[in-house]
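Single chain ahead, by itself, as structure tokens, in the form predicted on its own.
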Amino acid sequence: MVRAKGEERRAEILRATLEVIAERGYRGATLGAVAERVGLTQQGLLHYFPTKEALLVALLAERDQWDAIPGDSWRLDLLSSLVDYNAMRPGVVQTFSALLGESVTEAHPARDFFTRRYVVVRGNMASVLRTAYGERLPSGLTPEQAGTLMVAVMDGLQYQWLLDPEAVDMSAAFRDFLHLLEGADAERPKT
């Protein structure tokens, strides 16, 4: 019973952290602001997460669990569904995007998390494409080449959609990208 309450409180803190980071960015978010949002003192918050960095890493891991699908279970249609799902939760996408953008600096506490995450995500995308197309896509790209591009498209669309949701239909644009991948009759431009 006590453990369940502790887990419930941790989940509440992570939700509040997501909101605060979405509003202020990681650097602008304070433990005090998170604590206040959940009705704790800063010292009380430190009982659950001993540092801001520990809170950030827990939030990122939790966010990945929300979207967890075993790596070998991904399919192209599920990727489209994930983009649709993300379009329904701008706060989560905003927080992820803000942290990703900030993490490119050397000293950012999420840098290692995102670096490792992208190795896994690129591998998963290559696997999805290999399952769908074999060793070469209709364009001639390998699954690894196209997987890197797929991740870039997904994340880039999120930034564009967050900046101008009226002009950018993230779901439709991702489906357009998938259509490009399927373009077997399209001639590859000469370089």
The other form holds:
There are 2 protein chains.
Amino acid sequence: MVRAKGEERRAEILRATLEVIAERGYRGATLGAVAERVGLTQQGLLHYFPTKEALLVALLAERDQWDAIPGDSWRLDLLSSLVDYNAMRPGVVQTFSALLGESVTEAHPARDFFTRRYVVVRGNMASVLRTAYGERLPSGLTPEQAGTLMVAVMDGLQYQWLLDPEAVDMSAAFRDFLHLLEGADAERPKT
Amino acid sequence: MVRAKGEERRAEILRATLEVIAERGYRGATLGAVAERVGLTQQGLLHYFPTKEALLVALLAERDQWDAIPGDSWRLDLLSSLVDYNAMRPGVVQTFSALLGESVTEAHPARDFFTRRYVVVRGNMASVLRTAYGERLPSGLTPEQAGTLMVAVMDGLQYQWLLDPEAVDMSAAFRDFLHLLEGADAERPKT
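Taking the form predicted on its own as the starting point, write out the structure of the form predicted in complex with another copy of the chain.
First the chain shown before, then all remaining chains and molecules of the complex.
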């Protein structure tokens, strides 16, 4: 499918935004740096996105389109595949880990996005776990309790991995967590 | 003990820095904002800390002094107390969660601090778990494997809690994780 020229340009600008945020965070990013990366003047960039916040909002919307929140009908092993996939794209993980970190500061424009996203993600994780285990996991935890921990483990591992990829194998560590959910008597999961 | 006036002033400046970073992140923080909060001119502030980075380095050193990394001789239940304590000081947690997030961006001055800190924290967590469980946890995980997950859970829960304190009970969730480590057959831990 051929995209209109304007749309191509927008996509190019969003890719550049992703990179600039990975390098400097959102608060450190400037419209000038994004413009420079795509060979536009700052005035030219404002034609596509009138403010820096508009750029961020477009980037977050784009993420929701391409990078679906794990659905409530996913199987547990698909979550491992998602973590494996993330381990192959440090740039994207870096951008969103930086944004998540910044989002807890006052009046950050990504704060609502993350707050709403986590409500949905926790709910979906609980559904996935309920399908796998019913109302109680082997440990006695409810799917909701374990779902909150699962989201925390995924996020927390990303920071450790981004800081020290030689020391932390994010995929293996996430499988360890799934094994922990299985309980003491389970076989090690097949890999 | 009476502290010299200069030292008091430095402590006051560091408290203001903590607040400004909680509000705006490190990249969004300015020396002007810190100076204003303590009633100094920017020139006056530079007398105590010559650069913004020097302020950050002093803040991180201060943290290591007051807010010890959990030691390798801690018992597991002290970790719960640490999480309970953190739940009572959202400002400090907010500052360090924002800094951790920013630290994964390029050439961030807190990156080395966090990278080194995590090596030590993961090692200490593994020691605590080894003392509690020996070479294998009930799930079959090694203390090192479980230690990495424990650090991830603590960090990940902090983001969910900061974004949505009504929805996420960080202390209860961390106890759920300790219960998960106990394995399927264990009683719920005494609280």
